[in-house]
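In structure tokens, the next block holds one chain alone, the form predicted on its own.
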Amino acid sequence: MKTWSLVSICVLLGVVVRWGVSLNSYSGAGKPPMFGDYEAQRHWQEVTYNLPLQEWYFNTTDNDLNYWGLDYPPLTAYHSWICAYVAKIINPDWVELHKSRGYESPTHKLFMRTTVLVADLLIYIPAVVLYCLYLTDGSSKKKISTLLCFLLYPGLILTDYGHFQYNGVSLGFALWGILALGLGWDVSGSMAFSLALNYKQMELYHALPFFCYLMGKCIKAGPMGRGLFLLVRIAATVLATFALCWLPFLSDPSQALQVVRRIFPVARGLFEDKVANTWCSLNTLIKIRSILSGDSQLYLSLACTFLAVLPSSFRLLTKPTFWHFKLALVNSSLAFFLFSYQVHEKSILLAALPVCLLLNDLPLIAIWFLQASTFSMLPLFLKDGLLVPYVVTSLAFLFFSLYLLSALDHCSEDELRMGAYNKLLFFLPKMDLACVVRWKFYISVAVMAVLSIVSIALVPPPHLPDLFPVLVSTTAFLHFFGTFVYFNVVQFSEPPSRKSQKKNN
């Protein structure tokens, strides 16, 4: 009873923080003609409510795809339609065809913010609670501490409740899938992850770990016995889930092909804005987009992504344990973020989710990465007028997570899984790697703080207008690449020996 009381308090605090952030500005507020992601979500409600389903993804006189055309899978469109139906009941002006373009009002903002919170309360937050209670080790106090830190992760809160998006829906479905696999419900987990994929195509970042984990379990169970039966059940569930989500578009092949073209827009280029990945960081030294053709950029990114994700996926396929599954989720999502094609700065949330799963296992590394991931989106938050919530949520998360998880007290070489590093660095003098990691953490936080202050307080030179966003993205890239290397090394090390570790089969 006491545990659930504390859970309720954590959820209430998470909701209060989310609602507090939602009182601030949003993407594109008062900035015609395109506005921003807030208007994009409102416009999708307008389109899905007023136009027949066959026109949702097509360019027509009533659906200008150049003005925030729908470019997410069908489940997002259905969600927009549900929100639009409620909006129509409250105030028809919010979704009136053509005339509602760029609609802004305090009442409409309240409605839009509420739709995000309702989605989180229904999908994301329950999955977080159940994961922390049933799939993390330690005392009830430690589980509650992990839950609170998980719910207070500022990157997701600022993006969904500040900038404005529904990332909690796709991440929530993915987390339900992870939760189900951790409890041994492989078929249910497959269905949940299929829903995540059908809500946002970026969930492909997590697809290989799901596939390799389940395939590894099937092989381990016997390819001609229980394993084959499990594989058939999983395949049937995935196909059925996709078929139901795409059913309205399957009657006409041109409809389905147009949806695919919209959700995989290869014509947009290698990257946009100042994203903290390899290509954008490398572009400051070598103008990749000028040297290589569009096709060459696409093939290069595909090859690099495949090579980056291959070791982790192969390791998971041969050792399909839940521990390796969590690590593979981090490594796969970071590989996609660092090397894949058409990456947005907000895509780092796809790597942040599996890192949140490791708050209980590797608290210092997880906190460090989550802080860096929030910092990497600083230019976006400043553009949206979210300076105050960025500072408050980032400092609160850093303080509470370090304190509640005792992260700085639990960072010995064994607890940081640094044993493999000693073997890899055998040619160097013996070092206290735990001490090195702590000092790197202190320096990293100081650098992020300084760059945040500089980005706010100083004006860049006229000939270098993007100086501070580039410094932020490059600094964040170094953090992400270092994390990617670290978690790959950890995945190839021996798993933690804990009596209470959950078994996956």
Given for the second form:
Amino acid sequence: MKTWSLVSICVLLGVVVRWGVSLNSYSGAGKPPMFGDYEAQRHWQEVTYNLPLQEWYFNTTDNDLNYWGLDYPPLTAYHSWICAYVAKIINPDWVELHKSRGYESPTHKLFMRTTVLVADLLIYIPAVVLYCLYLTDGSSKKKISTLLCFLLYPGLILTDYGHFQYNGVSLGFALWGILALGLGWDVSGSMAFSLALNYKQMELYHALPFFCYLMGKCIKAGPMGRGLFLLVRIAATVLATFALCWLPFLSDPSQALQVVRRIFPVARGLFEDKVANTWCSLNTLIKIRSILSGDSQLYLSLACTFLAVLPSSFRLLTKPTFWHFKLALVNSSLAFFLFSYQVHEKSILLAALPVCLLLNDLPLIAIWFLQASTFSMLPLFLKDGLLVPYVVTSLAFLFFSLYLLSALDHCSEDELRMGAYNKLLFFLPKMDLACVVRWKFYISVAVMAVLSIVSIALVPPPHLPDLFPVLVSTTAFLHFFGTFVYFNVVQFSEPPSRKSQKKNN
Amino acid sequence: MAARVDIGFWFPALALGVSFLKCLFINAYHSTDFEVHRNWLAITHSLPVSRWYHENTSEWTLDYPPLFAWFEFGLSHVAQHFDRNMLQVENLNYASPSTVLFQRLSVIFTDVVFIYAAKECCRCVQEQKGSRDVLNRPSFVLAVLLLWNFGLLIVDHIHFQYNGFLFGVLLLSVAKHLQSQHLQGALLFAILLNLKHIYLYVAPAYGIYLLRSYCFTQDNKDGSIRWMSFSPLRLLALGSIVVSVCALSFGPFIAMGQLPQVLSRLFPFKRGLCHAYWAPNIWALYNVLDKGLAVLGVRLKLLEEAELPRASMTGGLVQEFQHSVLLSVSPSATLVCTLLSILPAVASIWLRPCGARGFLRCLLLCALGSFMFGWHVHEKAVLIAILPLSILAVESREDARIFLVLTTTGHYSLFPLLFTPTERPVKVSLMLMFTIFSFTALRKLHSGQGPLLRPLEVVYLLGLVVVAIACEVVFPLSPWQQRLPFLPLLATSVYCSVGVCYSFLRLYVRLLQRDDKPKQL
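Switching from the form predicted on its own: structure of the form predicted in complex with the partner chain?
To see the whole picture, the full complex is given below, headed by that same chain.
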């Protein structure tokens, strides 16, 4: 079979699965007065279409910021504005000011779902296809298998097509940036990443690796001469992209300042809901929020995040290769997720994207992490009525990625890039690492399965209403923390040599 | 006969994958067939057997043979654990979330029969030596063509029916014949007939094949029949199998004296020549010819417009269709046409049996013949030909060619079944997926002597794309949408019927070519 036909079959399968998930409910369906993220997106269309651009981020009589006020950077707002124009043509009721609040109908759901699919088809899916075809090693069959697993990652599908968000856009832009950097087009890569940053501020999780990789590369090329020239070109591109995106808001400094204030809400506290990060998990033991003041919470999380990002960024700065870049993306996004301020459970997608990039290199760990990340959003999916798609896509992903990437056969010391460390820890009793890892994986999947079943089927005891969400988030946190340590270790060991990689394939 | 093919780990993977996909369609649109089956669950669960074929609270009365009713009876015992209310006959159009979940899951789980049958079929396929790559093995290609069949997916898991289970029994019986286990094959087919009587269409192929190749144990040297080798014991065995299955199914109703009532439910001849949406067969072409002549006649002042039957201008939306120029067709006329169309195929396996594959070919021609000429044919019936043809397609180049034309047109003709905009991306993507796979995989399988399709066939199939774009995209935006709402359906069925007719003729040509071969040898 030819590669193009297999690729198109994979993409079509990805589309079918996405659309299959989108037939289900969305967040806040039929739940007035606040509804959910679906209504937020629709409300932004209403606001951007009807109000002048100067009022988008301000609290006015026509724009109640307490009701899903815009809190994403300008590119999201422009996207809503374009969607609103299409919506206006189809049915003006969908975006009518004030009167369209909480508008729900099957046709409108179809329209909203279509906008997500269109954005995905234009940005995210092509980037995934190109990445798998050009930047992964191995036979064309292996590339196709990676592509299929990448496209079927359930976490992203369930949040975008079930819960309803446009993560595919920002992650897609980031992926375009990674793709361009991998192909050596540093300038266009930094432009794509700037677009991602301007779509969702959460892309800052990835910013440090981008910065360190490009900086390291410039330093390597010689701080004067070619390196400096590259640096200037990249800086100019980034500045120009930012300026273009913010152009309408730059005329008045108060405008830009208000946007920034909306994007970074410091006043909302260390964490909300049940997130699988350090603070929320620590909260079961120590009530940090009652011990520390708001400001010291902020500084504590800042310091921890900084310390957590530091090693991998430093390593990348000294060794700016694509392999280290991918690892640093994982490490940085995980560090931010685990330690930073005001994290949402959906932010784990930012760590999941770079882990997807490693599906081909470290299949078992990648699959393990991706499964845990989907699992960590279980309470959210249950709230949205996405039980069946959650079960189906998770099982399918687990089964097919393990089978297609033959992940369970590829977990020897070498293949897990742990050879050097085993020598270092010579005093430990000699064990078959592959066997240990495999058993850990089985146990962890069993735990996740049991917890999923328990939180679906059982009613929590009355004095502990949040028992299951807390158990879920703590379990997921342990997984994330383990993965974070592991990827840092891998980043500090020797990069895989070309030769051994060819042998493996 | 090839040795039994080893089925690797890929078969369960394919089966599991498609089952997961089916689960994603649980919340998709379902047609009135959903209510039909819910009503049958209720009837069989809450009423005594004697009332089953008399009950008419709902307009969707029980019109499948008794074994299917017993099947629903069995399902209803599981259903009561999901939602008891769906089992009340008075609860018309009841579709609570747990009812939907149960009904969808029942289709997905009974598809296990189909998966098993597909596995058995894959084991019968002749493998070429030397193809190590799994993707290029005939058994793999066949598994995908059967398990991931586009038509079956949308008809069963979106539109809602139990065809997967029924086709499973059919394919299993075909596989048993391919494995020379004729009695098992006959038993399965007898059960199938008592599950859904539409398979009567292919019964001639079974009857003649079993009589000729099983009851006569030997042939003369020139391939003609040796009358002396008739084995009464075998005929007796066959007969007792068929009679006992039918007795089991119809016996209670005969005992209660309800046979005429049951039969009147099974064979309603009150319906029109064509279904609401014309299946792509001869009658679609006939109707269009009639309409064309009528319009031409009015233009040329040969006919008075006032004299024409009113319904003729809304054809496609009204079940009754009166021909204005050509002769009106009666049910008996279609029966004669159908019998005439399958006669040569049946005669050929009597005169010159070509083993189980000859039988399979005859079965296909029976299925397609009745699809082409039958009374009130549903577009879904084309699957009876498409699924068995998959087996031949992976084995021979010529059959692969016919398969591609028939499958693509047949599957496209199913598009109007899902008319809701929400399901459009699913049907288009699934269709593209299946078509791309079947073209590239069969091409690779029969690589060698140039392209698989002839230029004219390629042009015809590309024309389908044009029709699809015209019907699904251009037409809804055009001003004709209001005046001629039936036009896309008409165009689809007429265009597809050309392809189906062509495939039917090609299959006949193949049969005759086969006939010549023994003479040359």
